[in-house]
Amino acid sequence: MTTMVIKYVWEVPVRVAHWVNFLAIVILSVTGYYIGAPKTLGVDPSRFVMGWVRFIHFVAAYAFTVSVLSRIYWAFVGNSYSSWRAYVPWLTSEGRYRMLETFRYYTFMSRKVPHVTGHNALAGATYSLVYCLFLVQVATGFALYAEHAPASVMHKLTGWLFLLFSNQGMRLTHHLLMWLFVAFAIHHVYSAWLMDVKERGGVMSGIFGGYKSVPEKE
């Protein structure tokens, strides 16, 4: 019988960034969908509905940006489980092997549960891609936001993106990424719950308290 021990895995900055990202993505998706396809919702237009929706969207965008950048920073100063090395497993032969083993398990080709203390290799690689897309979403969002002030610092920082996208192309990219994040969130919850059941390590509770149950040998 495997002896399980409690280990502190997810530090406070990691958990805070996770939940800020979650809340921000929900708010940004709802308000962003409304901005892209406005409805009256039975409200008098004189009540400045679109103005309030855009304001909420922009506040959530700033919170999301700070959270994403903070998490990237923590990948260089946090513990080994939140380190950037966990997000680039393909750089080592062992990491590539662990990615393959996890892929085999997720696709029902293997029954061996890829028990790890932090992120499994495939999840880590996926999160690195997701964070790159987060940065694209932030950049395109602020580029669109800064269009109203072409002399602003923000427009100078993001205006070069219009060399790569037309205005409509920028909006389409921003919109499609929103749906991609929604799809990712659904899979993320499913896979986290699956591994919690299979590993019996407390993955779901760990993102609240920071602790996981892991085999003593780990």
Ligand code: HEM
Second form
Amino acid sequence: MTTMVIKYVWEVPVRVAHWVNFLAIVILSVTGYYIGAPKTLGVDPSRFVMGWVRFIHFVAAYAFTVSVLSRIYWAFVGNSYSSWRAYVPWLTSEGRYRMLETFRYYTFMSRKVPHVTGHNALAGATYSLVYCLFLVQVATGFALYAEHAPASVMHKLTGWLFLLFSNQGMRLTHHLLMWLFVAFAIHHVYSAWLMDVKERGGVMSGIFGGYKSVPEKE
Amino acid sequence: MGKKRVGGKGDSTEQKIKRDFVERSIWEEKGISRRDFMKFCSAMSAALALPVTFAPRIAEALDQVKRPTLVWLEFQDCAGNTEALLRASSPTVTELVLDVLSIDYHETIMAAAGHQAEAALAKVLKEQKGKYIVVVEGSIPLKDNGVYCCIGGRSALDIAREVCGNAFATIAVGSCASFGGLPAAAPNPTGAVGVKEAVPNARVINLPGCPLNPDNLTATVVHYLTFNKLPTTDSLGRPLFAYGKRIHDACERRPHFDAGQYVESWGDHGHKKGFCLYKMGCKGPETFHNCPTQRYNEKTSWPVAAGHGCAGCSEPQFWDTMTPFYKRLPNVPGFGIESTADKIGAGIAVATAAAFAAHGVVSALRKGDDQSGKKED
Ligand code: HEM
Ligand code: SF4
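Based on the form predicted on its own presented above, generate the structure block for the form predicted together with the ligand.
Below, the chain from earlier opens the complete complex, with every other chain and molecule after it.
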């Protein structure tokens, strides 16, 4: 048995961004689902049900946007575990080897639990895909938001997106991405749990307190 | 209208009185009182989103008989825009504005026919080069050398290149002339496009809508007569005074949208009460047009007021992108007709959960996973 030592891995900005993302995505998904398929909840016309739901969606949207952008910034200034390098494992041959190794473990082709202190290679690659989708969600969200004010700066910044999407295609994309995030969340919690159990590396507690236990060698 | 506003800058009171009460303008000769005329001018300044103080300027411009030439071309269309323009139950000021113009060629309403008609057009082209205005209704087919729409033995493309290319400006009326419209709907068998795409060098202003609101055409013409230039447009070439705002943001049902009161099915309680048509597929949130304020048929009504969702007819390719008209979102491409985004999305989520649950069971039962391999590297 390898001796484990406790190590500080996830710095404060990483953890804050993670939990802001978590909260924002939950709020955005719930409110977004209502925006997409509302029920008649207003008992009389003086209520403001959809108004509030949209308002909450937009407040959470700003929080989410700031959080996503700060995390990307931190990938360039933070410690090595949170560095952008961890998210593009396919760029190096070692990274590619590690991705394969993790893939073999996940698909039961190998019994060797791939221990890494930060993210495992496959997880890192997944997160960069997820972050790309986050950016698409933010961009489509703001493009749709800006439609109420066609002369605004926001519309000028996002208007070009309508060259890529039809107006309805943009809504469909924004809507479908929500479901991909739900699927991702299921995968994400499960994998973290799995690693926690199998690696005994404190993946779960790590994201709360920042510390993970790692084999002494490292 | 105050008398003072009507007069030109240096006019004496006497002159103003003369202008207002004594002189008979062309309008009065046509049986329109000065009062109605001024009302029309303020309505036009409102339509153009100008302050009311512009009304006298508009009045002055319209009082001078300039009679710029107007040519009206019809290509792949249903003549619905002509219909909208001629819809009036009684002669209106709108129609008379078109009398201020000299309509030298209009296939549907002109008396001349055949070679005589074509000769009239040729005359305009020769004598008014760069000065006349063209209104185009209908799309222009490009496929197979444009054989799908020929007039007098010439293809629509050929005619449009010559007539629009030599005009002062082209006003594309309706969604077909603006963006290809219904003839351009997938699979677009004739290769139909709008005027700007067919004749890129022409100066085109788009007035989409199915049909266009004739008030917007009148306002565009009035703008030209008053300021001698075309109104400013958005990136799709649509004048901002008419297409600068979303239907959803000016809709009379919007308070119900914000309150959370929706029509859930046709004829239900909410529908009778005039609730928001969002769930019935209203495309007001994605459509830029002044329908809620300008309305159709002499400001009588518009689709949402009549209880039907907006179909998004003033947006490019609306027939392809705004359908299904009675659902909020389009179908997901590549899946069956009835697959909504939510069905597919929930399917993905459930499948993911199931896959990981199965994975979890296997992992829990599996013994002997460890990191010993780690020591090797
Ligand atoms: C995790 C992130 C997000 C999720 C899961 C999410 C989810 C959703 C969903 C499901 C809808 C309904 C779409 C429809 O059926 O038409 C929606 C609507 C909307 N979202 Fe988001 N959203 C997210 C982020 C954002 C962001 C960052 C913005 C930026 C302001 C935004 C702005 C909007 C707007 C404006 C609408 C209304 C669209 C319309 O008018 O139809 N969303 N969102
Ligand atoms: S009826 Fe249509 S345009 Fe009007 S508020 Fe509802 S969704 Fe918006």
